[in-house]
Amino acid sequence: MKLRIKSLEYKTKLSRVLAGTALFTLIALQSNAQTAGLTMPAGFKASIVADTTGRPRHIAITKKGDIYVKLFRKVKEKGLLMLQDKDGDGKYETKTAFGDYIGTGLYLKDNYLYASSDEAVFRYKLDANEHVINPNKPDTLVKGLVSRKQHETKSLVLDNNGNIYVNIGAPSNSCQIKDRQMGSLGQPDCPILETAGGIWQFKIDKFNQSYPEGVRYATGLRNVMGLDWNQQNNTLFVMQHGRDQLTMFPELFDSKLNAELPAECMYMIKYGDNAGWPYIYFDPFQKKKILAPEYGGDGKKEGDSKFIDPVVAFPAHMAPNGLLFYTGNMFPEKYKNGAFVAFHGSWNRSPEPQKGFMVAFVPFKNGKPSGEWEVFADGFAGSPEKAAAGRPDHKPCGLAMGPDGSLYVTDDAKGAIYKISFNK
């Protein structure tokens, strides 16, 4: 008789625990759902919604809440599409195609579509559902950019003064005179930054420009992928990714300081700056701008006043690719004005675990940084591990404001579009 009530009490205390653990399950599968596997502060909540098949890099969304998405690689030949959400499950299943060439930049405003091939600019009218008019023969605004397999992708954006700006990345990690070559030393007076490592400007109204019609609007950057204007203070503000491979001097620096310097840093960028590339590196732990050593630096000389210093100095290597202002209302207060800088994540910080893979946040106040960065959106690596060894699910590299607020990330490894939004 005991051994049977014995047996009953098990049973209920067992019936009990999978209940428990049923009911712990479906939360985490209904959190799971709520987030797409993101890590983000309480409120927030994301899903995917679009596989665009391809290798998605920057985007821009219609008032409309369509969305124009640039390929790094073509789908059916095209790099450019359209997506569509027509019958409003939040599933963005309409694609259209057009553009025979690959890129990053792409950027929305006063009803043009501007989007970049490795060595041009191309401009497309919007009609006024904001759809281009005639895809197959936009306006060449710029042609004729250096584009040399190494950093070649031009990402843009536009003032308010009919101005458009252009990323055009060094196809060099340092200037040696032979490239990732261990001990080679730096060319001198880099004559790589005559038509590289800098940020150009053109007019937005102007055919067939090249560099005789553009301005060196800001030199001494390796290479910038995610830039934005900030609309509080009227000034581009933009992210370099640092130079790599400090250990091609293996006397000045090992493997672990190699996994942490230099700095991916943020710059506001005025006309005539110098961020002092590829002469100087910006040190996050001496909080200094450094002499790079193939230029005679020793880990500790610093670089020349001269350079510009950063605004936010984040880890090493975590590559940003995307930076957008949030102007939106439907995130909390904090947020309004602030840079979400996406970050593509690193590949050579080995034998240090790899980082990056996510979305940051700086808090920005009357157009400059506020407050220190933080993890904004977690967890596109799939698992600490992958992200550990340098093998994430998804990597982030575009960011758009939807028209309801919302924040829009891409990922060019699975080609997933990811959307975020605020339960207020």
The other form holds:
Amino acid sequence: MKLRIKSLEYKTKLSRVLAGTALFTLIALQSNAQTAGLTMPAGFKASIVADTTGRPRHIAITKKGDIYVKLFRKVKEKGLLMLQDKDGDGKYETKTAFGDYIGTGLYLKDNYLYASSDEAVFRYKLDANEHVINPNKPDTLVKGLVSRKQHETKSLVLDNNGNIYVNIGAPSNSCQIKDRQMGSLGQPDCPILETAGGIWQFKIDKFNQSYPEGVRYATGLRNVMGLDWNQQNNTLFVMQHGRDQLTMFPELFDSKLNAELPAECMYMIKYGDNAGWPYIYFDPFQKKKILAPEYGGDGKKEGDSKFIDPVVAFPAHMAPNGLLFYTGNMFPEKYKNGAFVAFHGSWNRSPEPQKGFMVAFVPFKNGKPSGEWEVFADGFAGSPEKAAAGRPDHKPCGLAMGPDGSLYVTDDAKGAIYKISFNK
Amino acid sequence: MKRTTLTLLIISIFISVTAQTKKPVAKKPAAKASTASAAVTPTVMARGKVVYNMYCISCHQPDGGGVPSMNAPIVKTKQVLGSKPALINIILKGMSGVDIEGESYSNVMPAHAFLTNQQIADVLTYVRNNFGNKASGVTVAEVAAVRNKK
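For comparison with the form predicted on its own, please write out the form predicted in complex with its partner chain.
Whole complex next, starting from this chain.
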């Protein structure tokens, strides 16, 4: 009898546990369906609205919600996609491919779509629906830019004054005499900076411009992928990909130090600024511009004070690939005019665990950071183990805002396009 | 039920015992590693791993998979498993702009001629027999022959 009661109790407990587990699984499944596997602050939802091939990089969205995507690898011999949700079910099922070049940069403004290959910048006139009128005949605005494999992509953004800003990444890690060679010193008066390692400014209404027609707007930037124009203070902001491999000077830097140095920096850029690459790097612990070992640095000596300071210093090597100032009204007040940064994720932290694979947020007021940065959307990697191993499922790259104020994030590993929304 | 457990236990003990007794046997060729034979021994593999972790791991990564679009993978590629002199030359002279299985990689592989012939033989033997690779070892003599050719 006693035994039977016990067994009954056990059964009730078991069924409760089972019911609990089922409920938990249901909630987990449901919440996963509402977040597409991402973790975000309360009230935010996410879904994958499109799956593409060709490794989508930067992204632009029309006023009616059509999506343009620049591809890193060709799909059906084309490097640009327009995605449409014609049946209005929230999935972008219609894909139109055009443009016979790969690249990263893409920007939409005032009825023109701007896109870059790794050597040139093109412009497409749009019709009243913001659809490309002549996909096979874009205007060539800029051509002949330095592209030597490394840091070859040309990110771009416009100001409100008829200018386009184009990143020309340095085809080098740290301007060594022999790139990435153990102990190789820096080239004196780094010649790379004459044609790369900075942001160049061109006109949006002049064709076939190159170096003679352009202006070196800012220099000393190793490679910039994420950049945006801050409408509040009418100024350019960029995210630099910081230098790799301080371990090439093993007597000064071990792999643990290399994993944490230097900071990934956000800079506010004014005409004529010099951010200091390859001569200095920013140490987020000493909060100083430190002389690079290729130029006589020892991890402590400070570099020239003429170089500008970052406005935000993020952890090392996380590879910021997208920057977007949020000007929408859907998200809570704290996000208004703040910066979202898409981190592609690190590789140069090995053998230490890799980091990144998330979208960060920095609150801004009047064009200046007004608080600490925070992780906004995480979980792109699929699991902490996949992130640590540097083998994530998804890698955040491009950012754009939809007409309703939702945030779009591209993933250039598997080709997902995420839409992140907020429900009051 | 119990019998199966017991059988399994006996089998596993047998395996672990044979594995243990095998170890010293495997060690024998290690002494000859630096001579003509290209033996893939635990000692050579251990030395190769030290070199790999010091000079290779940051780009090629702990699993040898490299970094998409940036640093080449070294898992079952023809460069790693193919001609030994060509592979030795990649270490001595570096490599850049070579597509691997249709994918391009943007970063340069710098020359590692500063490594000793022993270090190169060890690390290549390690790479050719790790990350799912299986191929003959590389000897000091083979590295020396390529280095002295110039």
